[in-house]
Structures are given as C-alpha cells and as structure tokens.
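Heads up, the chain below is alone and in the form predicted alone; it's given as structure tokens.
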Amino acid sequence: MLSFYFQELMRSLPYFLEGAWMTIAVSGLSLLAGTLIGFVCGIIRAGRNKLLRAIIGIWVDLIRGTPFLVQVFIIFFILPSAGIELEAFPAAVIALTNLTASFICEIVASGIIAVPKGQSEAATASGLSNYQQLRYIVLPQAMRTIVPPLVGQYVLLVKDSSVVSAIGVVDITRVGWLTVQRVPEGLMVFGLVGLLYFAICYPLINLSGYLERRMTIVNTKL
C-alpha cells in the first residue's frame, strides 16, 4: 500500500514543483517590496520626527502583535466590503509585504540607532548634509548590524508564506492539502512539503550564517 501511495505522490510531483514556484513568486515579490518599504520606514523610525516615529511604531506593533492569518483574512475577505476586491495572489503579496516591512523596519531602525552618535556629530562638523550623513556615514556602518538578521527574516518570510494557502493560493502547502485527500498518507505527503520548503530556505540559511560570520570578522577588525 505504501508503494502505491508513493507512486501516486510521484505522479503529483509536477504539481508540487508548480506550488514551489508559486511560493517563490509570492515570497520573492513580497521580499523586494517589503525590503524597500521596511528600509524607508526604518530610516524614518530612527529619525528625529517624533510624530512619524509614533505613527510607524503603532503600525509596527499592530502588525507584529496580531496573527498573520487574521491579516490575510482582512485583506482578502473584509476589504471587498469596502469596495476593494483582490485576487488571492495580490492579496497574499500585499499581506506578506506588510508583514515583512514591519519586521525589517525594526531591524533597520535598530541598526541605525546602534551607530555611535559621535559619527553623525563628526559628519555634521565636516559640513555633510543629513542625506550625505545617512548615505556615506550611518548606513554603511549600520549595514553590519542589519544584514544578518535581514537575511534571517527572509527565511521567516518563506515559511510564513504557507499561511496564504488559506485563501486559495496554490503554493506548496495548498498542493499538499489537495494531494493528501487523494494520497491519505499524511507523513509522506507533508514530508515532501517540508523538504521543498527546506530546499528553498536552506540557501538563505547558509547565506545568513555566512554574513553573520563575515560581519563578526569585520567588526572585530574595526
């Protein structure tokens, strides 16, 4: 019986690969958009404007303090009542982008705040503008602190993307749920699901470890 289930599972492998591609597409778009938004918000959150810092702080706490599944449901099921109807794919990308941006915002803000204030004071004394200070002095130093957890957040993003299967996005998890109805061997089916997620995340895990070691060496030399 197990051999029969295994053969059936192998026949479904092309669908799992399509699901893997969907996972990569959703995660990749969310990663790019979330990184851009997160960096901008992180810079503002580490800035001097108290009002903007407070607004972004409320947004970050709200997103980080509520279940991601609830956020996905609000975007996909609740927004249509306000006249905003989205297909499953863009709704998933928006939800993941929002989640990713909130975490990256805090990572970037923490990295900027960790840069000694004396660096900015020296740059001001040298006649550099705020933009020049940020670009040439603050951010290059902050990146040593930002990069390792940033890549680690990308790994979490890929894993969190499994939640969007709840609104019909045919990713790896969704294909697994559909397959297990035909191949009632849950360990075998979701073992394959886990392996595919691992295959996507493993390069990012290695990259995160490498960058962390690299940044540690750089910081030690400095």
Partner chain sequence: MLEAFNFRVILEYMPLYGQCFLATLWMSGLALLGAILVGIVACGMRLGQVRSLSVLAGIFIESIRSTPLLVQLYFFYFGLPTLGIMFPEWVTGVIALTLNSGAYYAEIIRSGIQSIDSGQTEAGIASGMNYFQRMRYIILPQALGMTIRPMLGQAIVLVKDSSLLSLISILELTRAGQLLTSDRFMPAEGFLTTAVFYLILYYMLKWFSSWSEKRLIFREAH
Contents of the next structure:
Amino acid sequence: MLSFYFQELMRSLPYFLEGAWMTIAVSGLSLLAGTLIGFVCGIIRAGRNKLLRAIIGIWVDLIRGTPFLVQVFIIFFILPSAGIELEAFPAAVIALTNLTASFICEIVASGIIAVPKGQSEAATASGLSNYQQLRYIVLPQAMRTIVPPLVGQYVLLVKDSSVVSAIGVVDITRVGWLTVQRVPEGLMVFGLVGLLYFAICYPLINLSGYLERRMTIVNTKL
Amino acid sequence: MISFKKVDKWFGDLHVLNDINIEVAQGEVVVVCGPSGSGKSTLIRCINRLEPIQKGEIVVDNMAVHDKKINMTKVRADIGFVFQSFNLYPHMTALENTTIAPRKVKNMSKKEAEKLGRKMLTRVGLEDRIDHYPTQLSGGQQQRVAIARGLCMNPKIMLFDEPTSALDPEMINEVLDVMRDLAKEGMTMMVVTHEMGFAREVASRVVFMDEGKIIEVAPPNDFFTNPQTERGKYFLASILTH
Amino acid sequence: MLEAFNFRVILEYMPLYGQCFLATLWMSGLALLGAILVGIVACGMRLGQVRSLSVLAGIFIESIRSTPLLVQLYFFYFGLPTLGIMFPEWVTGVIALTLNSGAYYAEIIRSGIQSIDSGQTEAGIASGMNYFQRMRYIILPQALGMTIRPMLGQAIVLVKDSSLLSLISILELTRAGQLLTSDRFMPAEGFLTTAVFYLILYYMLKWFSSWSEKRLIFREAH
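Moving from the form predicted alone, what structure would you give for the form predicted in complex with its partner chain?
To see the whole picture, the full complex is given below, headed by that same chain.
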C-alpha cells in the first residue's frame, strides 16, 4: 500500500515542481518590490520629517501587529468590495510585498541610525549634500548592519509565502494540500513539501549566518 | 608549592610554553614579566588548568594538575585567580560576587559566607561598597572586589594575570596596595605584571619570559640593575623609555 | 466601503469574538510555555557534550527553521492520523506551534548563552564551580536578561502564527473572521475586527517588552 502511494506521489512530482516554481515566482516578485519599497520607507523613517516618520511607524506597527493570514484575507476579500477586483496571484504578491517592505523598512532604518552621527557631520563639514551623504557615506556603512538580517528576512518571505495557499494560489503548500486528498499519506506528502522548502531556505539561512560572521569581522577590523 | 617540570604547550603550531622549569616555594612572591605574546599569561593560567598542557608536569601543593584524572575542583578552590578584565559577575552585588563560590563549592551557609565576604571586602577597603553592582564601581574597586572574591576561598596561592593593565593610571595603586599587604602577610603569589616598582618592592624573584621560554630568573635587584641576557636588557630598556 | 460598515453585525458577533479571543489567548499561552520548555531542552542538547544528542537537536532546529509553519501544521494534521494517532484539532495545532516556536527559542537561548563573555566562565572555573553550577548561577541569569527582548518578540510571532490554526478549522480569532465572512458575506467587518483583537494583543506584548527592558536596564545601572 505504502509503495503504491509512493508511486502515486512520484507521478505527482511534476505538480510539485510547478508548485515550487509558483512559490519562487510569488516570493521573487515580492522580494524585489518589497526590498525597493522597504529601502525607500526605511530611509524616510530614519530621516528628519516627523510626520512621514510617524505615518510609516503606524504602518509598520499595523503590519507587525496582525497575522499575515489576516492581511491576506483583508487584501483578497475586502479590496474587491471596494471595487478593486483581484486574482489570487496579484493579491498574494501585494500582501507579501507589503509584509516584506514593512520589515525591511525597520531593518534599513535601524541600520542607518546605527551609523555614528560624526560620519554625517564630517560629511556635512566637507560640503556633501544630503543625498550625497546618504549615497556615499551613510548607506555604505549601514549596509554592514542591514545585509545579514535582510537575507534572514528573505527566508521568512519564502516561508510566509506558504500562507497564500489559503486563497488558492497553487504553490508548493497548495499542491501538497491537493495531493493529500488523493494520496492519504500525510507524512510522506508534507515531508516532500517540507523538503522542497528546505531546499530553498536552508542555503539562504546559511548565507545569512555567513554574512553575519563576515560583517562582524569587517566591523572589528574597522 | 608550585612546580613546573619540562612543561610544553602549543596553540596549534605556536609553541607558547617551551620547556618550562620553575619552583615556587611557600610564601614566595614571583613576578612574571616579558613582552606581549611571551607566554606569561598562559604560564599562570596553566596552574589551575584554565589552559591544559600537552607535555610535562605541574604540581600544586602536592596535587598533579597535569593529571587528567585529578579532581580540579579541590585544586582550584585552593587557588585564587585575579583576571586582567576582573570578570566580576555583573548580575551580582560585590558581596554576592564574593560569597557565591564559598556557598556553592564549599557548601558554606549563607550567613557564614556573608560574614567571610564582608571581612574580605573590608580587608580590601570596600566595606562601604558591599551592596554595589560591578557597573557602579570604578575599575580599581572592581579589581579589589575580584581579589576579595579570590581570598574568600581561603586560598593557599593567589595568581594575578596582569591585574592592573585594564586600569586607569590613578587606580593602579589602590590595587597594588592590596597586593602588597597580601605579600607582607606571607601569601604565596605569582603575578604577571609590568609594574616594575611593585616587582622591585615585593617580589622574591622575577621571571623574565620571551617567546615561550624562561630567559632569566633572578632576585628583582639583580634583574633590574644587571640583566644577564641581551633580551632582558632590551626589554627593560623598552619599558623604561616608555 | 466605510459608510457601509455594519457595526451592528460586529456587536452581534461579539460573544463569538470574545470566545475566540480567549481561545487564541490560551492556546498561544499553552504553546508558549511548551515552546520555552522545548527550547531549553533542545538548546541544552545542542550545546551539551553528547554528540548524538547535539546532532539530533541540530537537525530538529534546522528543519523547523527551514520550513514554513503551515507545512509543519499540515504535516501533523494529515500525518498523525496515518500513524493511527487521533488527536483533536486543537491538540495538533498546539503541538505544531510548540515545536515550531521551541526551535526558535532554542536559538534565542543559545545566542544568549554565547553572548556571555568567556571571562565569566573562566572566573567560575577558577573558583572551582562545575558546569551546572556555572550555568545555574553565572551564565543563565545573565543570558536571561539578554534574551528577554527576543523572547517576547518570539511570543508576538507565536500569537500571530496561531492564526494559521484557523486553516485546520480550529475556532480562534481568525476563524471568527472567516465565519462572519461566510455567514453574512461581510469580509470587511469580519477580518478588520479580527485584526483589531490581534493588535490589542500585539500592543500589550510590545508594551510589556519595553517595560521589562527598562526594568532590567534600571537594575543593571541603578
């Protein structure tokens, strides 16, 4: 019986690979958009405009304070009632982008704040504009603190993307869920699902750890 | 009291202790000096096996420290160790710092241990700092608490690993004063330090090390006025001009 | 959208929300206690001297961290019955949450322990303390102070993660939103109310986190 189910599972392998492709597509798009928006918001959050800082602060708290599943439901079910029809895929990308951006925003802001004040003072003293200070002095130093948690955030992104299976995006998790209805071997099916996520996440986790160690070494050398 | 016989130690390829032979008698104060990286800290850290050795014998008060089977708890309880960076426990008051080991290692009652702790803190001149946390104390005060902590084990030997190198200049003397008193009372001490005034005044002998070897052993007056080796002369010149 | 917001329906469903709020609270609480326990044990095994236990704990921690909670939840939900183990849904849910957060707690505790200066261990060794005495009196009391903030951070994550239990039809806050949505087709009322309840929990934990941090800092410096 078990071997029969195993063969059945192997026959479903193409679906799993399609699911993996979907997971990568959803995560990849959200990663790009989320990083971009996160950096912009983070720079503003570490800046001088109090109103903008407060607004971004509230947004970050709202996203951090609610479960991602609830955010997905809100975007998927409520936006249509406000007249914006959304397919599951764009809804998923929007939700993940929003989530990722809010976390990256905090990472970037604290990275910038961690750069000693003397650095921007020295830059001001030598006549660099605000933009030039950010571009040439502050951000390059902040990157040391930003990059390791950033990669960690990407791992979270891939894992959180499993939640969008709840609105019918056919990612790895959804394929597992569909398969388990036919092949009632939960351990085997979700063991395989887990393995696929592991294959994506584990290298990223190690990359994050490696970067963290390297950045610490670079920091102490300074 | 302490005896090194043909002791060798390596960190990887680095030969940090090279054929060390030395005897320290009871009541002796031995100052160990030498350039940084000469192995002087490693030397005294081997005595209570903070660092294990690979060859040779170290015997402390008739107990063979190099023997892997020996119970080090007993040996260590008889040796007070004072670190360069104090290593006080930041979550405990000065008194708690001094009483934790007597209570847990020697199973002393809390009351008894606190009585002892107070006595030792008074001895190092900190009777009014008993309930302070390490962060509330100056470097010199912290190091004196660390000495009191060592004394609370009622040790036969006190080891000092550069006890004043992490201190601001104005605090060095308060720590050295405590150490002078200890020496006068007949404590067996090994002190790694660059404080040559202290060495001259209280040391029975000075051990000069370089590149993992003992280069010279001499009474302080002989060593400071008439070092026998080129390396000793060079070392003395470099710390005097400095 | 807002002018059509139906507060009366929310009021009508308030008893359900209250019940679900409590369910979220006690299931998270139970999982939290379990997770800290799992974390301590797993960390002890990981850092301990027995190599096989250390490897085992390592595999547990890495495989949890490299796969999504939802997949772990499905793994137990669909998998345990195939082993002949029949638990009520909520037990399965709490087990998944416990093991998941347990792995993260193990890492938090480990980094707390490893952040303690090695001089502390040496001082303990020099005064004749054995491994357990050093852990009990010197290392753990300090590590606890260092880890209070990440521990509470993980507690916030745990509460939010418990929303995934709604996907295996456990009655809790997110499920309440789903019910309101499917009964009355009012997703805005349903999920926004759910979000508000989560935000209450979030702000409470966040406040507690900064309060305990201030107290700790005060104790160190006063």
